[in-house]
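Presented as structure tokens, the chain that follows is alone, the form predicted on its own.
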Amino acid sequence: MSRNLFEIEDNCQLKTYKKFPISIVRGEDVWVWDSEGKRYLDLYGGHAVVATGHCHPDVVSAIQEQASKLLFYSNVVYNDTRALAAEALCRIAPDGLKNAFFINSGAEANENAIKLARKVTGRTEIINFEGSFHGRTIGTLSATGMTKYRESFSPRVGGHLFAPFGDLAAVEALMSDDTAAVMLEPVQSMWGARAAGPDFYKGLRELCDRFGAKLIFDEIQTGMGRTGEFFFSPRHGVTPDIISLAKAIASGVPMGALLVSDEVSSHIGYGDLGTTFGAGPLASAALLATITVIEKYNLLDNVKQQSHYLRERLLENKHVVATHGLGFLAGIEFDREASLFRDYLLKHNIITGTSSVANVLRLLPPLTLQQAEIDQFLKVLAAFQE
């Protein structure tokens, strides 16, 4: 069966990802089992996307009970569940920011935000970070601090510079009255899953403040509960004036977003913004219910936790030279290439995933996982053997 599965997808796909060699075709809590009936343990969480755990029984009924009564309208009508949908991203939003537009994905998160940055402030400069990765768009790989992804396709769009994560001195230097925006990852998932210090955002509001720019936050892997709040913002005392969404936002099922404070959104007039399937019902009632399972289940504070108990005992493993990141955006830095780690892993049933820094493994599972989960996963790992 799996032999079949792979096949088709082989052969009616661009060939566009190194797939592992495995079909998941089902998935409950923090557990994934293949066409073959086998059981992996998903500390990947679909590239940070199942915040709620696999198919969790609130999320699925909200999407069965919506899908019963209305798929889909277009945003020219008003919806019951996506006006409740948007109060609730709207309370949990960081304070001043509490006006929320709906699409479809990161990448469209962010290609708006930069539109956005760019209208309000009549300006066309973007400052972005080496080792970021905002999406795959044209728009978004010209924002994309990889060379690797923004050289693989030209010509890109205009206006993008980039300056080294952390280094508020050289982003002050790239810094002119024609600067729309200064716009980041608060964590650097792709590479490594880098965060700064606290002086880093700090300097960047300042500086955003002093020369008249916004200050963008990609909160796309970040957001949603992922560092055990469900925004990165505000921490240390920074807001931004735009934050991007996705991924994690609706359990699995596709959506993006974009939080703005309200001096962004007084400059936004009818037909700026437009999307056909943003905030859908089925997506609407999967953001819905994805807050209240957070909330409800304490999924905040287990992140906090688990992943403070996980990094403490990954420093007990001798091949870990570091752990990065925060909460459940966790990057291990190894004493030898990550792959091997990833592969050893996979065949113990263990799922992970790899990035753009060849020694660092990443871990996004769901925010569900627990200690035992956790145990297994460390007890595993201490057995590898080049």
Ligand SMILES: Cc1ncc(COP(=O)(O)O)c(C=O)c1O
Second form
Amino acid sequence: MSRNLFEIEDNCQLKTYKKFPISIVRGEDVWVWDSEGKRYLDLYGGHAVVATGHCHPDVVSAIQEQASKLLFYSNVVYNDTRALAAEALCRIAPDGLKNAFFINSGAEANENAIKLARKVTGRTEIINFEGSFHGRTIGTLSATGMTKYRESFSPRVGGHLFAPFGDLAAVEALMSDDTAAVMLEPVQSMWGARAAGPDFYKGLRELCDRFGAKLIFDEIQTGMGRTGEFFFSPRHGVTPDIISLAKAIASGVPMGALLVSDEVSSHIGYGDLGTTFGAGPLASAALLATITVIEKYNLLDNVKQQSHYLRERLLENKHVVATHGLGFLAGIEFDREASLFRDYLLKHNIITGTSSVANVLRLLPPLTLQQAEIDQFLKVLAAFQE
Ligand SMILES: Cc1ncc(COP(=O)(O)O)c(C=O)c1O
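Show the form predicted together with the ligand, please, the one above being the form predicted on its own.
Starting with the chain above, the whole complex follows.
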């Protein structure tokens, strides 16, 4: 590097992220290259974003073609690419959730999910869960169960109540005629990729029906194929009223979306929700190409097969206590601090991430990850030395 680009970024940006000491300049599938030409296996998927792998040629050419035709026009006009992207998303959406609203990020998706629940029910309270993460805006921080993210930003928006994740009785005790919604990540990613048992999700659906409240699944990490299905819902036969999506849905072009039931949709009129950039033509082209690539290359099957293999083989490692999560939302619980493994793997050119649980490392790889690359990771991990 002729100029010190690390220094430039550090000097010009707020120090909000403790960055890995590498500058990534190029990507292809599950691989990225740094500015020195060193290649890394990206098991962090660019932060759970690059579903189709880095720079999938079909996604890149769809974006290039759209960029040369029309970069942007908002929702005040119709657009051919937006129409096709919305149609594709509604086609793969769980039955009963075939109405889409587009925004630009996960936090914005969750903000709008909360707004919808309040508007549709005319109630104010939202039941959230300890250990959850829903975004960095004041509204979504107020719904976030991990206190460390919100303690410097008081006061919270009112009306958010918290129950331990997986504890149905605690949820029931909080429910009332004021409950607008129960909102959760079906797998709590930051909290070590924790899923609950099937009865928990079924019970939440029943409680919401009984109390006339909406069920919101934040599928910003579990959505778009990461669990081996397009969405967590309708796993265990449970379909929520609202799903929020972001991260992987457009393979790295910023985009968020809500999928909502007909009943929720029927309460929404002109001007109730809005956004300038939502479903711009460029993001729409990327969304459409992402869905097409996942289907064309059978990436859901790939996630099911390879994540099964990964999880089985991980348990052979003497430092692995357990694996958590679903598919390629994988939490690896170690017998010591996960950051030791993350740092060691990075030294051996493999990018992974930690979580808010000290001993749990997270893998959020592209859905294209193959067995040979998993074997390479396992081999390096087996040679771990503190
Ligand atoms: C489950 C979940 N919800 C919401 C968000 C917020 O998404 P964004 O950073 O796009 O606002 C994240 C981001 O990590 C997330 O993992």
